[in-house]
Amino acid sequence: MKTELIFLGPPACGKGTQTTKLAEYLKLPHVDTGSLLREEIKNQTPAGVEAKSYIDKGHLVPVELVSRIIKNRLAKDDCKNGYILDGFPRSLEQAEQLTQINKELDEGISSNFKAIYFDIDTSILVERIVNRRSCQKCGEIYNLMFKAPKKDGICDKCGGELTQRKDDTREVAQSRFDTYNRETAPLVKYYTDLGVLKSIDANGSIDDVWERLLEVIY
């Protein structure tokens, strides 16, 4: 059975931390859309060159191009048993593209697709955002409130420097929530209607959320 998972939820709800942990646990590739796009651009692939042409002009990369890049990634051998997709879809248009991608790649294959919704009180998320730090070297994510590094400013995993994203401010956070509610939240209804949505309480510690996550995976 091929396992296909996506995570839905507002910014700073804990998706990133749990995605990395679950990928290791299930031995499935963690397909991070942002990293994937940056890699395509860095390697100057045809899709990467095309994507960069939009970014350089300050435009969004078209959904069709992002979908093509994702489809090529999900078609690789390491995804034959499934994947955990991070950062896509973020709109109904992207969700429909992913549904079509899975349909084409899973033809004749038994698959189990789930959209896991991280349900959380957004009033506490601003504090999570302003206290978030990430490693510049390996990408590990920390939070000064819930998952602080053993040594201030240093990654436990690789010893890299921890930094705060420039957009992790209260004002930017509120703007991101507004964007989420307008564009991404409707995906909850989309996947509910398809009968594949699983909701978990994302309040509490990392370990608490992890246990709840495992309960809906199987």
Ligand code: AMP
Contents of the next structure:
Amino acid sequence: MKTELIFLGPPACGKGTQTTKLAEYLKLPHVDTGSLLREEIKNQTPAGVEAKSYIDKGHLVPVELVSRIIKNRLAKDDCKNGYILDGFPRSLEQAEQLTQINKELDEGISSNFKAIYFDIDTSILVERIVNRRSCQKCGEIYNLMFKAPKKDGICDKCGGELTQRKDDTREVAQSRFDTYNRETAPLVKYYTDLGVLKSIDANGSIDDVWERLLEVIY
Ligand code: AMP
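And the form predicted in complex with the ligand, for comparison with the form predicted on its own?
Every component of the complex follows; first up is the chain already shown.
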């Protein structure tokens, strides 16, 4: 049985932190479209060059581009027992693409597919975004408000340099919320109607949300 978990929620709702931890816990790959796209940008691939202008504005990159990246990633051997998918789908069109991708890759295999929605008070999220820092080396995420590194600018885990994402500014964050409300929020109803949505209260500490997450994954 393949475990296929996807995650919905507004920017900075804590999905990245929780899904990274969940991937380790379930021994499944953490597939995160934002990181995959940033990697393409870093390597200056044609996909990265195309994606950059959209990401810098807080818009969704074109569906064909992101679906191709996701399909290639989910076809890899390490996804044979399932995946933790963070950041895809982000629109109804992408949800249909994912159904198609799963159909092609899961032929003859049964799967447990769930969409987990992080339900959160959005009023604090812009502050969370501008205070977010991530490690250049290992990808660990920090927040100067509630999960500060022990040493300023240095990753506790690996000693790597902590930096701020270019799209974690107040202006781009607002655009990302607008994109989320317009394109991604309708997926909550979409997956509810399909009978696969699990909603969790994503307010509170990392440990509180983790406990709630463990209650809905099986
Ligand atoms: P994230 O790291 O999830 O906050 O994503 C950063 C940016 O990458 C988003 O604001 C989008 O511009 C782009 N992005 C990530 N995932 C997707 C997706 N599924 N579809 C389109 N664009 C995406």
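Quick caveat, the model's predicted, so the values are computed rather than measured. Numbering follows the first chain given and starts at 1. In this text, rigid core is short for the largest set of C-alphas that superpose within 1.5 Å between two forms.
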So that I can tell if I124 moves, could you say whether its C-alpha shifts by at least 2 Å between the two forms after the core superposition? no
Superposing on the rigid core, is the Cα displacement of C135 between the two forms 2 Å or more? no
Once everything's superposed on the core, is K114 shifted 2 Å or more at the Cα between the two forms? no
Would you look up how far the C-alpha of K52 moves between the two forms when the rigid core is overlaid, in angstrom? 10.0
